[in-house]
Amino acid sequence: MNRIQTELASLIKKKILSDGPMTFRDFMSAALFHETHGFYTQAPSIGSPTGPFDTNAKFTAFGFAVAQAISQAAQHISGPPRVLELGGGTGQLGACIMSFLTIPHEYMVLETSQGLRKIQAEQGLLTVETLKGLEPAASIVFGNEVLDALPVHRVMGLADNEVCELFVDVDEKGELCEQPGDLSTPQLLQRLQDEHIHLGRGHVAELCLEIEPFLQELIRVVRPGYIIFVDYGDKASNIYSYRHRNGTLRCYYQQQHIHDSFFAIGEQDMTADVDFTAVVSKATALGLELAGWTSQGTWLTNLGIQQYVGTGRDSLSRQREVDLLTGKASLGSTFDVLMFKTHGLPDGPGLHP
């Protein structure tokens, strides 16, 4: 499949030819968040039937269940909570959640994309570009497939337990390619050592160093409260096992799984499995407590998603939604729910039957 020569691809090539090879982390950041040509900057139709990939946000039943989670969590914090959704896409999920919320609350979406903020505002959502200036408050933070969009470095095992980093460069034909080089930061090797990960020769892995600063900013504004992530990933020993010797990076273009990171830069989504071991380690080191970790199917079932089905004329289609979101052979096992809380709060909603 021939690559699509996008404007962003040309800009990245010019930068590399001028400044030298860039880390994959910087390439991925540009591909997703470039101020003009990034994938998310261009306001993709995330959550719509024609969007770039399937997501929980497409289903009304999911919004119903999240609203139950928020209502249950609010019982444990005083006063109307601030609900902070991370990365609101088209605003479809946020609007859906608010339609089911019956408790007093303030709903806010953290969104870096100007285009998506405009679309979210049309859905009646209050949006902010950054958390800077936001005062600490009783909050319930919810992120659906947010951690997997954080930019990652790519590293590869060498002989004698050595590790190199894969950089993005321009080859002799003028095409983007990956080239090995020395690690850009000692944090990469430290992460592997902290998690007791050994990469054999030729074994490629993605490492996200954005987790800690991302959580730091969240923790600053959540006092007290819960932070709930729904995402796909695993513990480090599984993600970095030899079963994933080519890493977990993947791209999506018009609902197709693309294996070339350089296929349609700025027009395709790019994601990697979340290292939940690193997320838990960083969050607890920053003072949060792990409230629980379970599968999406179990979480939604415990929240009472079955109540969404009802007995109306559309109950069969509603049941299909619930089955897709909770089934072990579908999204119910594809995604995990990782929940954190501030000190003194009980375990979060949906973690127990």
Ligand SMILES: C[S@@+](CC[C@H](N)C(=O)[O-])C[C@H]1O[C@@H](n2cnc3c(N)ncnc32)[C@H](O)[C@@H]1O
The other form holds:
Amino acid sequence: MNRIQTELASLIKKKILSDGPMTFRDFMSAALFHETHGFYTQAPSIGSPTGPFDTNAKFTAFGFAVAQAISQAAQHISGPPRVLELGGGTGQLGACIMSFLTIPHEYMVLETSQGLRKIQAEQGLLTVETLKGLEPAASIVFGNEVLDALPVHRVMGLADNEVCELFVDVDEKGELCEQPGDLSTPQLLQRLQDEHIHLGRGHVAELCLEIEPFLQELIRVVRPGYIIFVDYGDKASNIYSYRHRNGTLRCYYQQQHIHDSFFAIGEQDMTADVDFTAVVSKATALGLELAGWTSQGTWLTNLGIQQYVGTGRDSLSRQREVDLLTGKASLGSTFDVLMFKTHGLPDGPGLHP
Ligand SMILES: C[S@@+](CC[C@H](N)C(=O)[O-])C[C@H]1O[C@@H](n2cnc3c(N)ncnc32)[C@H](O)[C@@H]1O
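Previous: the form predicted alone; requested now: the form predicted together with this ligand:
Next comes the full complex, and the chain you just saw is listed first.
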């Protein structure tokens, strides 16, 4: 397919021609969050038939079960919790969770995109662009598919156990391309060493260095509390295995899976599998404790998602939603749930039937 020459693609090329090649991380950050033309800045209609992709947020049953998780976690915290949703998308999930929450609480969405914050506010949600200025409070933090949107660096194995980084450059035809170069930061090599990852010649991998600062910002305001992530990803040994020798980076454009990162810059989503090993090791190094790690299907089932079905006239369609969200051959095994807690709290909700 021919690339779509977007305004953002022209701006990025101009910048590269004046400043030199940029890291893939900086390119992805611009593609998703550029102040005017970024994919998320332009408030994509996630979950609609004409939107770029669907998420769990589309299903009321999911919001029902997350509300159960929040209510259960709140029992271990004194006083009404602050519920902080990370990356609220169209606000559909936040509004749905709030509609099922019967406990006293304060609901807040942390959202980078100005366009999405506006849509979330229209749904009655209180939104913040940053956590700076927010006081620490008893909190339950929840993020569905937010870690997979954090920008990643791309590296590639060379001969003799060396590793290079892939930068975004402009080729002789004026098209964006990837070019190998020296690592932009020693943290990349450190991450590979920490995770005992060896990349053979030509093996490409995405490394997300944003996990640590993202968690650090969160931890400051969660005193005490739980942080729950639902996302696609795997242990480092699987993500960086030879099976994924071209990496896990992918793009979505109008519900289609696109393999070219430069196809429709600013109009397509870009995402990579989450390295759960890195998330756990960074979170625990920052003082959190792992409060549970399970599949979405098991988690939702343990939370009692089946109660959502009921016996009403729409119970068949409700059961279909539940089956889709929990099934081993569907979303139930596509997503994992990672839960963290501050010291002294019991394990997270939904771990046991
Ligand atoms: C894949 S969408 C998921 C949206 C929603 N949670 C859902 O399930 O439909 C990622 C969301 O995270 C937001 N986001 C990405 N990086 C973020 C960050 N560092 N802080 C807050 N929100 C972020 C995006 O703007 C977007 O709303």
